[in-house]
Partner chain sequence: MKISKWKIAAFLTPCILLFSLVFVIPMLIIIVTSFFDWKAGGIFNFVGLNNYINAFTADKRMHQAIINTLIWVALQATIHVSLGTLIAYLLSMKVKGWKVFRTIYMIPNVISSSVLAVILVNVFRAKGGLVNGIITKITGTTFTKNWFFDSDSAFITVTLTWLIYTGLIVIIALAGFMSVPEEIIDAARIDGASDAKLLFRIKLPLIRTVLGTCVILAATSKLTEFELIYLTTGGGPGDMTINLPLYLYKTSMIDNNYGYASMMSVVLVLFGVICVFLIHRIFRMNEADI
Amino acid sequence: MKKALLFVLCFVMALGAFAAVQAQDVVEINVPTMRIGINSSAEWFAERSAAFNAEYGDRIKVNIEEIAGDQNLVDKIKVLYSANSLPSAFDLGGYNVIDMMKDQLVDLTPYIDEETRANASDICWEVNTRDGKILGMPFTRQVIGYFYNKEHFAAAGIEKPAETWEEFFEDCEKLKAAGFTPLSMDTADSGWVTSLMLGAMIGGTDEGEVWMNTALPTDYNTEAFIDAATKIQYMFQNYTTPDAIGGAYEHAAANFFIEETSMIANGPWMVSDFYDTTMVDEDFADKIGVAMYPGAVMYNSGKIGWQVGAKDPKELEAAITYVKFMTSVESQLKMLEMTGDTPAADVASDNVYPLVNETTALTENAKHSINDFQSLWYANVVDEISVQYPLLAQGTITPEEFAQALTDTAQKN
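Could you show the structure of this chain alone, in the form predicted together with its partner chain?
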């Protein structure tokens, strides 16, 4: 009996030792993500994670930390940065922390060979480069116009999307006269939809285009900015829904989905929702068109990609492998097909909704290509927009005071 017990004990210990040796060969990396739950790319992330595990699971174990909400993930990364313990790899959906964290992010330049470089266009690499160091690996591009309801336009006697802002406002009047609320707008969470309109107005001139492509601006007291803020104020007061003030993107989108509003500024990742009959009527997608902003302006820029914070050499190697996998052309195409997000590489797929390709095609005729505010402006300015928009909308502050408030905030950095 004793011998049998001794044998079992030895066997268990040997098994444990073998497992421990095996486990030592597997490198663990930590990857926090907000691509979960109702996030539009949650399905993509899950599919890619499964594919990565199938290919590298015997060598690399990815510990995924699920954090709901983009801003919560950004906050978490900031806390980790202040504790000098950034995760092995992370992406923030284009949110820019590179400028703040460049001292702790891994310089990826030595790991970018020709094959990897071909995975993204030059403009995408530029956005992820600081002082000649590549600090982010791009995998998507920012292409944003605005969507409009063709039925509403037809009922209001509008033949085609406006080419100038004067025409745009005339169209808003026509839509209003026809009984529609022209615009979906918001103020919460940086007022994404509203701020896209604001940026498009600023970027309608050569000078404005340069400004909208400038990283971390500290002076908003420009003529173009104040003029755009004046137009935004007018839009809030005349052309949008009562819940726009204080409302978030979800409210703006819901108003567009239920066909209460006629236009919404957003990127092609929204297109899949046009076909989701839990949110919209069955034929909704057929009613929707996409357009450039007046003045032939399009958001068309690189986007901040995956960043690496691993310090241990083995962990770093594993993190690079992981990031290269997540940013590969295959992953980009999957992203395009599953979410409508535009790839960083110059690739296309027939397996996407037509509106997605139509949006990308618009960039070819754009006169002004601009970057979005969330990628370029200081984080506290992006937050301050939500604080100031309601006051601007209600006329409590003037466009000049709005510009000054953002300037004051930017200069705190």
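Next up, can you give the form predicted on its own of this protein, since the form predicted together with its partner chain came first?
Excluded here are partners and other molecules; the one chain stands alone.
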């Protein structure tokens, strides 16, 4: 009897020791994300997380920190950077912190084999590279025009989207006369939809296209920028909703969804919301068209991807495995099909909403292809926009003073 008890005891102890070893073999990584709740890619992130756990869960435990709101995540990452404690891996939806944080980000170059490099176009890798070091792993690219309500246009007597900015403002007058508010705009969180319009205005010439594709500009005192800021100020004062000043993207989108506004600048990831009957009427998607910006301008560029901050060798290996999974061609196709976001790789799918393909197809006829401000401008300049936009909108500062404020901020870097 004693021998039997001793055997059982030894077996239990051995089993416990084995379990302890197994537990030690599981490497934990920390991943904060804003892809939760009402975020358009929340479903994608949940699906990919489940797929990763199914394949790697016995070796890698991913501790997800849910942070609601893009800007809140950006702010969190800045705090962690200040404390020299960046998370194992993170992505900010294209927001550029690479230049601010490159001293703490892992150089991914040694981990990019031929198969991984084929997962994105050259332009996507270029946007994620600094001084020959790859600091971000791309998985989507930026393709952005603007959406418009076809019923509003028809009621206002507008036959097709404007080809020039002069025509665009004439159409805004027609929409206003017909009882519609022409534009969704915002100022908070970098004024995303407003700044897309601003950049499209700048990028309508060869010189402006070059400027919009220049990394880390430090001088905003250009004729093209000031002219664009003048137009933006006029839009704020004549063609948008009262809540645009101080409002975030969510407010701009909601106004478009309830058909309070007729146009909104944004990318194809928004299309899935056009079919979400918790936000829009059942036939809403049928009313929506997509267009290039006047001057045949499209946002068509690389986008900053996943970044790695892990320091411990085992944690780093696990983080690289995770990031490669989240940026794989399979993950990119899932992103395209579930959100409409354009893959970094040269892949396509028939299983997407028509407006997604229509948006991508517009790039074939664009005369000017530009990158977006969040990808290329200094992070402190992107933040400063939200400080200055309300002042510009209210006429407290001039377009020239707006340009100087961004210049002063950029030159602090």
